[in-house]
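For reference, the chain that follows is the form predicted alone, supplied as structure tokens.
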Amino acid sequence: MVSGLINANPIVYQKKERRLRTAPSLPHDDYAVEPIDQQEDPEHPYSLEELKVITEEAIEVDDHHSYVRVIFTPTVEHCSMATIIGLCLRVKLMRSLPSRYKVDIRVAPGSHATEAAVNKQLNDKERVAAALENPNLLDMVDECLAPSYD
């Protein structure tokens, strides 16, 4: 284990069974949704879900209104990496979605320190572009989205 973490010995919690989802508001019917919270937290070799940060009853989805709100906590208050969590989010949503979606990430009320300036970063266009055209957060991102892609 690496020293210096915020939280060096994190509670894993066992992952749930899965179902197939699909998307009926996208082109194929048989379109997999890969679940976002099976992304991997930057500091952990344990997915999200695992960690507790992201709950399935955390995530609305309105397809009517083409709107999505994601609402995660962090394991610590003072977690440096929430804005890395919350951004590795939004781009895994950006990603997946049709651009027509509207993406809400927020911290969970009261779960972080700094909440407020954290979703204010994690909502904000310019922000959000400007922190993704940085190729060590970039990376950061990628590397967390990336078992996500198997």
Contents of the next structure:
Amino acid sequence: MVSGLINANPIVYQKKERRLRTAPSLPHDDYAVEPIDQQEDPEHPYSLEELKVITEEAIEVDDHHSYVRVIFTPTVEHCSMATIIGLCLRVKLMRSLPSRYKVDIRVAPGSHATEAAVNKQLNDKERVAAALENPNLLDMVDECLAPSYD
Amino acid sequence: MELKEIQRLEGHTDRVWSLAWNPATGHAGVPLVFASCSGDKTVRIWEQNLSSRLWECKTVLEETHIRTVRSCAWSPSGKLLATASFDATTAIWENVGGDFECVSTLEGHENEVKSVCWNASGNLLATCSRDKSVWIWEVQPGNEFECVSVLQGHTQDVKMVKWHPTEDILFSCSYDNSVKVWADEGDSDDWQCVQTLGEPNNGHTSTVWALSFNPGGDKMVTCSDDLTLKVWETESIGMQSGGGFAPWRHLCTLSGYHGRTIFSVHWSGEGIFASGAADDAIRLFVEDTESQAGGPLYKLLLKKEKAHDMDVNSVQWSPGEKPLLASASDDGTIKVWELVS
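For comparison with the form predicted alone, kindly provide the form predicted together with its partner chain.
Everything in the complex follows now, all chains and molecules, and the chain you saw is the first one.
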């Protein structure tokens, strides 16, 4: 139902041409970008990259220190989907990256009305673990992530 | 000084959240025992073999909790084990000659139970949950547990509850960045929040994950997502007159040592406190007898980098003459450590 959408008319951007990958040694920034740019927005059939929720520039990968930081930009600043988008990003990275990686996920400064609360929740691993034991939430996450596994 | 790994214990098939030493073991020839709990929904009981000195898993408590088992706690006698789960229940297990039987299930919290703790005399149990409440349960004859108080006051989920080591005073720490102190004032079962240690009184600026008391019970240390440890003090228990509550005050803040969330802190009988953090390291701190006026009163004794392959969720000193340290991790393992010089 279109009238129920939080952002009914999002701006859709061109997907960025991705460099060809040469297995087995990925350029290490693509390593983290590839898994999440194909992810669907929970509200729209567009990928997070097409909506510029995620851009390659907003993903910092430090392979040497096993660290990844993702900054995403919700399409509207009252987006109630921000935590679910963040949860999807975290789950995708948990499933894609070697376990040695530490991952921080944040919304872009100034992009969300409850920025601090969203950031705190997304980086509390106990809340994340509990959320992923909730069958409804897990179904929603899996649905969002499905296109990224194609 | 060095933290020497004695053994690495495998068995859990998901992250290990917490562990608890049985306080009735480790002396008078009774081998050391501890319990561990995990995202794999089970609890494992580990016992040290007195001749080989190595630990083995004696039993697995399963098919009771249907979600993550977040925390576990032994009664002071070591006869009962309480386990708190994301399935919103707390189970009570009785040790009958090495076999563990679930004798009671405590229901009432609306969602995930995150921590459970027995008081010093073993007649009260406290639990806390994401539902923001802390419950106090009284132990009745025949393994019955009656809820005597539901404490509301935290504005966000409550991460841990801990009783004072000698007094019936309860401490809770929360995602709302505060530590609350609860006491039974006057009439029985009239539990009230008697103090809140928050940002205005030099408290933490993010989630408080855990707390632990020194052996004397007049100091406590708290750890937080704000990357600091804080030490608090009160008048020594023997000096308190008239049974009135003596407030706690901030003593010092240890910052600059941790780079990621500190999940666990535990003070040993010898006065060394250990921290376990999301940077995979274990750190030990001791009193700094040469500290300058106004400076931190505790110093880093040692840092064990890469203690685990992933986050360290729990660090606990064993009972007994020469305490060992056990650590539990997201990597699914438990390690037992000895402090050697």
